[in-house]
Each structure stands twice: as C-alpha cells, then as structure tokens.
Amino acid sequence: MEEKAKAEEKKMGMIEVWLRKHRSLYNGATRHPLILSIRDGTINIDCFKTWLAQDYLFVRAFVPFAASLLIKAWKESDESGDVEVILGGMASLEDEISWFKREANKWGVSVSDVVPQRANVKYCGLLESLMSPEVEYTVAITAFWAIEAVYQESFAHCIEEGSKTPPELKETCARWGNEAFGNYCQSLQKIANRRLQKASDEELKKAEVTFLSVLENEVEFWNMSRGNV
C-alpha cells in the first residue's frame, strides 16, 4: 500500500506533493511580511537597502553554485535540454550582478563595504554544501528551482493588480516577478519533477530536506532584511 502511495505521489509530481505538505512554510517564504510591506506600500526603505546589499553578496555566491549544477547536469542528466535551461539562467546572472551594482549606487549603498550578516553566511553555506560532487544532481536541481521560485512568487505578488508597490521599487519586483522569469521557473520545476520521479527513496528524502532548508533560509534572509535576526 505504501509503495502504491509513493508511486502515485511521483506520478502527480513530488514538488506539487511537497508544496501541499509544506504549504505553511512555503507561504512563509513567499508571503513574508517584508514582501507584503512592499506590496501594500508600507515598507521601510532601510529594510529594502539591507536586502539589496545582502542579496548582492548572495547572488555572487549563487554563481558558483549554478556553475556546479551545470556540471552535474552535463554529467548526470538524462535529457540534454537541462543544460540549456540552466545555462540560460546562468547567462542572466552577469546582468543581475550589474543591476545590483547600479541599484545600490542609486540608493547610496556601497556594495564594496557590505559585510554578510549571519543569515546570509548561513544561506551561502548551504549553497557551498550543494556544490559538493557527492550531492546528486536531483537534489541540487530541486534546491536551484526552489531558490528561484521563491523570488518569482514573492515579487510577482508585488506587481499583481491591486498592489500598492512604491513606484521606485516596481523595477525590482518586475525583475523577478515577470512572466518570462515565471516560465523559466516552470522549466526548472519540470526538470526537478522528472528527476524526482526516477529518484531512489534516499534521494527523495535528501531532496525534500534540502527543499525545506531553502525555505527556512529564505525566511531567515527576509527576517534579516527587516532587522529581525
């Protein structure tokens, strides 16, 4: 009976199963008070500046993680298209780092002086741990999807109809909340689901734990930006 249930879950898509199972934590990451304060126009701009500076450092740490994932895809993937999808995401990271520098300059934030806060160090540590050759491609792609999806869902919420996002923050929100980025996240989700469908029970457990770790780190990162550490 248990084996039949597992087979049904895999058929449905493990990510969909986990999103139902861990909905509260997922909502905590994608509907965090910081995001809601952007959406309703009440955000303290100092919180935004903190997020901007810290996320600049995080994105720089995200680059080698993405590179390691590309290598895993090349070595382990059963579909050649995976490499192109991941490579497309990597290609946008150079532009993203340049955007962070321009945005920081606009807000008077000196990125060269930014010191990573504890939550950022912890999250970057998770990325580094996922770069290990011992970490399976299935686990790493699940984490990669989750990191991108949280931002997409969070910032898309800020540009939905009825939002009161301040005009000066709309470009930031549109950067991750736009439809093209949403489609990219859907492509990553399909890859992750395909890999999870074929994964062993041990791999599934590792991937689920990693998914939860990403969500917990996202919440702590948002908390840090609000000064709640």
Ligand SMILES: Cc1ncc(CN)c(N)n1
Contents of the next structure:
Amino acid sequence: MEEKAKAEEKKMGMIEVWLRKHRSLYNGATRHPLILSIRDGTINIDCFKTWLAQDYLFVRAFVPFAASLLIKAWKESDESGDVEVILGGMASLEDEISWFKREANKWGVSVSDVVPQRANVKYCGLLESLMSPEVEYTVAITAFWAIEAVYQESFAHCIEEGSKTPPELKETCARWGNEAFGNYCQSLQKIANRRLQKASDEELKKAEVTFLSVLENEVEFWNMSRGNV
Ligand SMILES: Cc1ncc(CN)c(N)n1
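Write the structure block of the form predicted in complex with this ligand for the protein whose form predicted alone appears above.
Below: every chain and molecule of the assembly, starting with the one above.
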C-alpha cells in the first residue's frame, strides 16, 4: 500500500501516519471541551458526575474486550511479550473498577442505578463487535491502543504545568495522565505498529476504519457527559 511504503521510507509507524492524517479528529477526542473545562477549572461538576457514572459502565464492558484481546494475542501474536503487556493492562482494570466505585461514592453517585446513555450503548456495541473471533488481532490491538491513548492524552493535558484543574479532580486526571500509564500506551502503540507493518492492505484498511470509529465514539462519549446527547 502506498501509505505503508511512505511510512517505511520515512521510518515512521502507521500509527504516526494516521495520527498526522486524522489530526483534527484526534484533537477533537483528546482536547474535547469537557477536558478543557477540567483543565481551566470551569468544569460543571454535574458533567463530571455523569462522565464518572457512565464511564464506570464502559470500563465494565472494556474488561471482556481486553480478555478477548488477550486470547487473540495468545493465538495470533508473533511475539510472546504482547501477552504480558495486555495482561498488565487487564490487572489494572480491577483496581480501576474499585476506584470508580470509591469515587462514585465520594460524589454521591450510586453506580448500581446508572442507566447507560445512547452514546455509551453505541460505544460498548463497538467493543462487543471487536470481541468477535473474526476480528483480527491487528485490528483489535489498534482499537485497544486508541481507546487507552485518548484517555492518556486527554487527562495528561489536565495535569500539565499551568493547568487549573480543581484539586478534587486531580486524582482522576492522574489515573490516566500519569507517566506509567503513558509508558503502557507507548508499549501498546509499538505492538500495534509492529502488527500494522506486516498487515495486508485489507487488514490495514479495517484497522484504520476502526481507529476512526474509536475516535468518533470517544467524542460522542465526552459530548454525552456534557448533556449534548
Ligand atoms: C470512554 C473511555 N475511553 C477510554 C477509557 C480508558 N480505558 C475509558 N475508561 N473510557
């Protein structure tokens, strides 16, 4: 494929090529008005609570997707180290679910009463479709990287120097914005790049379409939290 050849010539990975090509959508997902309002301290706390409750449900659906990816890595990967990277991510999800419950309790949000909103149902539907054994490992790992990377870049922006994030939201931002999570996302990106380099044109196209779908769903997820469903 032409794009792949260009990437090779410039010694770039496909992910970097796509990040350039789809920069405005990527920025839309990682610099959403909700994130910017956390960063500048003008966040409406009800929006934060909506996000928290809805994301708790999303993370519960993310666990089986991660499990399906682990199976794909075990069956299809050309490098055994992939399994450890994914397993490490899965192990933190248990802690993440406990954190969501504690955080929800702190804000007076009852997680057992949360009803998923339309954008959440749609995004969880995408996760479910990616769990199918027919979806290639390369496509699934690209989606998994994109999902994690959007949160990493979004929340890291809220704890950069000069941000005015309210103190009570800093822990939330540090959860995904911290350096260790950044390194984990880098490891996922490396795996995705390695797989994409060896992918057929058809697989490459599927992975790019899925990447775009993740970004669109992320934007809609943030929109939902601000009440514009
Ligand atoms: C919607 C969404 N996207 C990504 C993540 C990071 N796992 C999350 N918790 N929620």
